[in-house]
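Here's a solo chain for you in structure tokens, the form predicted on its own.
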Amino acid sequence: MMDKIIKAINAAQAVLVASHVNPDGDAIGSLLSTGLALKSLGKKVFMYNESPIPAVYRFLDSVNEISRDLDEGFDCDTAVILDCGSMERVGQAIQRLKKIKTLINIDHHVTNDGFGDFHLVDYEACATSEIIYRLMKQLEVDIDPPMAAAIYTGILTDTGSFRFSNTNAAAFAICNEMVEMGVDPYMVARHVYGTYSLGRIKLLNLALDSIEIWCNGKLSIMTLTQEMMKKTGTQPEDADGLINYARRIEDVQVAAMIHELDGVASAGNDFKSKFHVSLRSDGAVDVSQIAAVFGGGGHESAAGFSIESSLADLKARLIELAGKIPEICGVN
């Protein structure tokens, strides 16, 4: 499949490069490195993500070239969709993307549904940025410092600074090569992990107070509401990483962070909201299977889904589902 994708890219004239809504470091790193690589090959490139770029990643060169809007006049013959388990993860632009002649799907999520004309999905890769690195080598792209910083950031963040179970030998080898090309590990870490706004600290305080423990201490649920975001003056990107506090609680095997995106008026007296739910595991439970029940996906140790529901009903469904998992409920 790599050969077919290389042939498709070489034939492309104008390429749309996109990654998933609410982007993490790998979504941004793979998006930037791919976009810059294709530009170096003489392609006309349009980089797109529906969501704002989190402040911690705005240090990356050319990040301002990522647009949140698709110009009505944009005309691309090829689209490269990155780090998305399904086309829906791109967001509201999905229908316009489907009209593009050639769709290339590059991802590392085990729940990837195989969309697109060509798909390069490697479940063993530590990050989509790892796959992009390999693709760039095959395309004989000269990796410059901005591309190197994007690849390094994607791998660093998706492996949790080389702490997560997806960390592999390639993660270390590629990042070492990127450092040799000029990436400053301290500078990247300082931006990604070392600087928080006062609002984020206040949001963290409210998030920690919201934690509930269920299933004999094996399930933790953290809740972030729109009211919390308004009270602290924070944006959705400020919630990035907060779930790790719930995951690190002693004895917890599955952590869920329920993030309210906006309220939705519904029929009758009921009131529902749109939520994004992030799931993390200590390795004992495959949370991608939990996410799949709700139409989402991800990895064994990190997954997520979006849903419209009342908060009470959503919590009840998560607790009920967790209570049926043998590792959590104690059934062998």
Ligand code: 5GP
The other form holds:
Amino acid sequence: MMDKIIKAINAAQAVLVASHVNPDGDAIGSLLSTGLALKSLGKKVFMYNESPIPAVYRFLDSVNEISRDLDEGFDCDTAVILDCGSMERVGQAIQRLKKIKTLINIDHHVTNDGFGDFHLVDYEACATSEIIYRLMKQLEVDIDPPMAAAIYTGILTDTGSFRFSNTNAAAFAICNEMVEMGVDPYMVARHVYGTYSLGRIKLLNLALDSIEIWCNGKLSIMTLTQEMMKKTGTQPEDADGLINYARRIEDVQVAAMIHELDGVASAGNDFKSKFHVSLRSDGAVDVSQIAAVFGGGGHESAAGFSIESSLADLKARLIELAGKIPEICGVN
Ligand code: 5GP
Ligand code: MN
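What would the structure be for the form predicted in complex with the ligand, given that what you showed me was the form predicted on its own?
In what comes next, the whole complex appears, and the chain from above leads the way.
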């Protein structure tokens, strides 16, 4: 598959590079490194993401070149879609992106549905940025410090600083090479994990207080409502990582974070709202299967989905579903 992708990229002249909505470090790292690499090969490049770039990633070079406005990208002959298990993950631009002549899908999610004309999907890769690193070597790209910082950030964040189960030898080897090329781990860590706004700390307080424990202590549910976001003056990106508190609780095997995106659910449990649900597991349960039931996807130990529902229904469905998983409901 790599050969076909290399051919398609070599043939491309104007390339639109995109990654998923509400981008994380890997979505941004793979987007920037790919965009910069293709530019260095003399291609016309248009970098696109639907959502604003979280403040913690704005230290990366060329991040301001990522556009939220698709129009300029419209004379592209090729689109490279990164870190998206399905095309819907790019957001509202999906129909327009489908019209681009050649679609290349590069990803590392087990639930990747194989969209596009060419796919480079490797479930073993710790991050999409790892695949991009390999692709850059094949394309004989001269990796410069901005590309190196983007790749490093993608791998660092997607492995949870080399702690999650996707952490592999390549994560260390590639990051080591990027550091030898001049990436400063302390500088990156300070930006990515360094400071929290007061609002985020207050949100953390509300989020911790919202945690409920179900299924004999094996399922934890954290709920973030729009009301909490408004009260603390926080943005969706401030919810990133909060789920880890729910996952780390003793005995918990599956943690769910229900994040209200808009609507009026906080006015009462029965109102319908849009939610993003993040799921994490300690490794015993494959949460990508739970996400798939709701039309989402992800990895075995980290997955998610979006849904329109009332908060009460959503919680009830999650609890019911978790209760049917042998590891969770099993004899104890
Ligand atoms: P998070 O919970 O941090 O948003 O996402 C965890 C993992 O699940 C990530 O790898 C992410 O790409 C994937 N994921 C999150 N939401 C969705 C979704 O709605 N659809 C799919 N296919 N994957 C998702
Ligand atoms: Mn991602």
